[in-house]
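We begin with a single chain expressed as structure tokens, specifically the form predicted alone.
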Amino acid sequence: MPRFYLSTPIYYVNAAPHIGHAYTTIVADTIKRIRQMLGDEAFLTTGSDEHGQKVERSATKAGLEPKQFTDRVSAAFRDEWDALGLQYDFFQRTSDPRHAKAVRKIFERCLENGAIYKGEFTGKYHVGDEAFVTEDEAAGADPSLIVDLTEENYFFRLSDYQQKLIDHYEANPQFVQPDSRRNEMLSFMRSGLRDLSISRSSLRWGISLPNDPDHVFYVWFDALTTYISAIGFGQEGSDESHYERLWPIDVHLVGKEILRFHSVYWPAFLMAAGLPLPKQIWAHGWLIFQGGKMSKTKGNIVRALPIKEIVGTDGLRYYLLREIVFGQDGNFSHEALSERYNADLANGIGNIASRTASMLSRYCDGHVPEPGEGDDGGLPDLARQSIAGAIGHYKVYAFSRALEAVWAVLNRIDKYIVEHKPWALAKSGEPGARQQLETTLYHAAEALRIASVLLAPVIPDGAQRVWTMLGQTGAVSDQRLDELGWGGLKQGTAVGAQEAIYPRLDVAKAVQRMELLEDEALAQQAVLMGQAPATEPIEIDTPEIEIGEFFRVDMRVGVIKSAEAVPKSSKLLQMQVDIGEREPRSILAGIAETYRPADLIGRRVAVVANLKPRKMMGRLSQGMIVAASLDRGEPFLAGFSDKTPVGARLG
């Protein structure tokens, strides 16, 4: 079986996963599914780039050791890919000791071949990119991120590989895609390559050099090696078998902003080490949001999981692959996503599948009929064209055009059904009406079967549900794209249960809900990164009171002795709280959605002791526990250290 190996970038853990990371990984997952359906044994590598100055600083800011910090953020990436159902085979962390072995091995090979030397360098250093930059690049950057730096470093003789790289580009026109990016890189190399610093002596969080432990590897020499360390390079015996079988990689998928590192530095490192070069490097564009490219500074970062909650993984995958021409920048908005979901998934394939299955049940006793001599609506020929077109576009990552080819068939099914009106044919007593009814429903169902196979790499969940609704067994993803043809739907097949595959959205409500979930995700990811969630300034607009009015409220320190949920209430907990009196007080509070009863035992809290008792859900509450919230949101209990005396008065 032919093998196909591809990779995403190795994501930097200085930020939590966002929609840009998800876009690249969804594309990679789609390519893997396509190759599998073309008969290849496909493998996908992704991972986390965890070393460097920015990570060290972020860990310090979060109050964690670098390893603790990277453990946390790396896990967030894996959790996100799992939640989105993305099928990666290797997740490699640069903090993995096996990765360190690979980095040191490729370094030693480059050193032995004379490609590395030790020297001193003074230049403009971009703190954000962790790289020395040219004077022109420094002039165009944020001045606060540029410093003059002199270091003793190990250098890679990149200048020696300038012509070799250019020759490789010219001999292999598909090496870097799209062509506009290839031309960019050729122009960059022809302007002259300078030797590249590959170590730092001022940094501790990284992999030490085997011959000089006072130095650690520069982030790109380290990170790029992940593509081979993930598959066993640098290991011994059977542990290196994946590398021997899978390398060279078929395609690296990268964002255009990191193309230089992958298409100039990485091939040069491999040349120097005497290792095969990647077959292809594909650079995609940016997602453009309101306010421009996504960035923390502009505050327009979007995350994948809140979107998944509203439109499902299929909805997100379909929008990204249909709306954005791969290799180019593409616009993104929650509103456009919701409208595309309704138009193509809910009203498109979802509605067509539901109507077809419903009519098969109603007019053909729930079985696929035999096609007769009636009008086929041109569907067989159009389906054959769609198969060839979609496969051809898939192979060159023209996902949007592949989906257009499939939707041409789906639109024709819809029109074909309207033209022949099966509901009218079923009631007609005219000669040939029954034959045309069965012909119409067979051709509609067969074209839909073909569409479900072609769509399986893009919308795997929905494609499987259509496949099953048509009475097909097994996984639609097990079908071979290159063996797909007209006539595979067998007469007499019992159709499956009907269902709403893609329920229609109220666009305004869907957008509002996604934005609310995005706010929640922002707060959660701020905690993940050790940052306080950003809040808007508040305005104190309550009436002023005199000091005497304040002292009328008797607040005491209490300790919670017991806590239990109140039956038939999702919010209330009943607690026994000791405030220094002879007996604990029974106090009810609406905090059950935030706190578990077991976690409250022994906690010191602030209690309003002179509040008039009242009944809640038939139970007496003898006071109030003080909690804080923002705009009546999640409550947070006020508290005290264990040394604070029970019964002490506040104020």
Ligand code: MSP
Second form
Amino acid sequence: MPRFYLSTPIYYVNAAPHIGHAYTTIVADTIKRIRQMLGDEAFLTTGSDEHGQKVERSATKAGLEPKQFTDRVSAAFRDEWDALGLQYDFFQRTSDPRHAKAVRKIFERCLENGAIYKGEFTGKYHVGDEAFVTEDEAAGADPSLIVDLTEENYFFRLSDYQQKLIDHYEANPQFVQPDSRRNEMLSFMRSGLRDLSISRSSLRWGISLPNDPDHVFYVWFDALTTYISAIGFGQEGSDESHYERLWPIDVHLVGKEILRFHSVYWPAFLMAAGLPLPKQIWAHGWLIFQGGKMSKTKGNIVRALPIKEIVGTDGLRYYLLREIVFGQDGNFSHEALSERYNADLANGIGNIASRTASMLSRYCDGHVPEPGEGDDGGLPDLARQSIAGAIGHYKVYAFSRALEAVWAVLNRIDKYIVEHKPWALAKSGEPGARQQLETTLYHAAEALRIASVLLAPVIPDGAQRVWTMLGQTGAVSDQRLDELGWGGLKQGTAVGAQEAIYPRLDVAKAVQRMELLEDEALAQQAVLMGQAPATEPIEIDTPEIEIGEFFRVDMRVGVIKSAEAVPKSSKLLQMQVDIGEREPRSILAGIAETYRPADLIGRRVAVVANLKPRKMMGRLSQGMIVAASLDRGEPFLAGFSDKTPVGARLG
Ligand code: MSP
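Switching from the form predicted alone: structure of the form predicted in complex with this ligand?
What follows is the entire complex, opening with the chain shown before.
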């Protein structure tokens, strides 16, 4: 069986999984499914990139040891891929000792082949990227992230590989894709390659060098080796057989920002170690949200699971693969996603499938009829074109075009049904009406069966349900794309029950719900990353009171008119609060550590209006502003919308 090995990048564990990471992994999963349906044994690896300064820093911030921290975040990535139904074959962690073995082995091979030397290096170092950068790159970067650094390092003789790499690119035009990125890489190499520092003596959290344990590997030498350690390179015995069978890899999928590491450094390391090069490196674009690439620092991050809750994994996969041209940047929006879902899944394939199933049950006793002589609506020809088109596009990862080719068939089915009106044919006494009815329903069902097979890699759940609804047995994903042809639907097959495969959404509500779930997911991730304490359920143990007792407290809505710090007190603010009386009240509250006076003006608050006045720091307080706190910690003011009338009583 031909084999197909593909990889996603391994994700940094200093950020929790978001939709950008999910995007690459969903694409990889889709390619894996396509290759399987083309008869290949497909093997997909993914993983977590756990070493380096940034991760060490994140662990410290979370108050954890690096290993504890990476265990936790790495597991979150695995859980995320599992929850999204992504079928990876191996999840490699760079902290796995088997990985370290592979890194050391490839280093030793490079060393033996004279590609490594020890030297001193001073250069512009990008703290965020953990890499020395060129003067030009340093000039273009955020100055706070650039430092001059001198270190004793082990170096890789990248400059020796400049011409060899260029020759390889020229002999293998498909080596780096898309072409625009390939050209960028060629000009990067032609501008001259400098030797590369591959170790750090300043860092502890990493894999130590076999010949000099005071140094650890610089993250990229370590991280890139994942692609061979994940399949057993460096292990003795049977583990290595995976490597023999699967290397060289068919495609590394990467985001465009890490292409250089994959298409220049990595092939050079492999050349130096005397190992075969990857067949292809494919760089995709970014999902853009609120005007930029999603990033933790910008805070413009969207998570995948809240979306899954509302539109299922199919809805998410379909949107990402249909709306974003693979290789280019694409905007992400919850509205566009919900609208796509409605237009193409709910009103598109879902509606066509349930209508067809319901007509088959109503007019043909729940069985596939015989395709007669009547008008076929051009569906057989169109379906054949669509099969060839979709497979061709799938093979070169032009997912949106493949999906367009399938939707051409689905749209035609819709039109064909409307043209022939099976419901009218069923009632008509005209000669030939029955035959046209059966022909119409056969062609509609057969075209739908073909669409379900073609769509199985992209929308696996829905495709399976359509397949089953059409009375087909087994897994649609066991079908071969390259053996698919018109006429596979057998006459007399009993059709399954009609169901709503993709329920229609109310777009506004769906968006609101996704945003709400997004906020919850964000809070959970803050706990995961150690940036927020986990909240334990609380227990209410205060004695019960009668309602009358509660109403003895007169609470009113007030609006803060002015606020100022109380001299010599770090906590107290004095405010003038209007609660609808003739004069505003003077109220003191211990909130100065949380709120700045200027931010309080105009804010509506809850005021206890019948509290006995008392003096604090020599000033009179004529009431209390209600605030909430956990265990007497930071206070948060209770508040109201601007429409709530001042003076309204609470209760
Ligand atoms: N750890 C390195 C990769 C080492 S591979 C040997 C790394 N990790 S990362 O966590 O930052 O993930 C990078 C990958 O996540 C990108 O290359 C891309 O595949 C994916 N994406 C992260 N954000 C993304 C978007 N906003 N849009 C699309 N993909 C994005 O770099």
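Here, rigid core means the biggest group of C-alpha atoms that superpose within 1.5 Å across both forms. None of the values given here were measured: they were computed from a predicted structure. Positions refer to the first chain, counted from 1.
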query: CA of E120, rigid core aligned, shift of 2 Å or more between these two forms; finding: no
query: Large Cα shift (2 Å or above) at R190 between these two forms, core-fitted; finding: no
query: Did P597 shift 2 Å or more between these two forms, C-alpha, core superposed; finding: yes
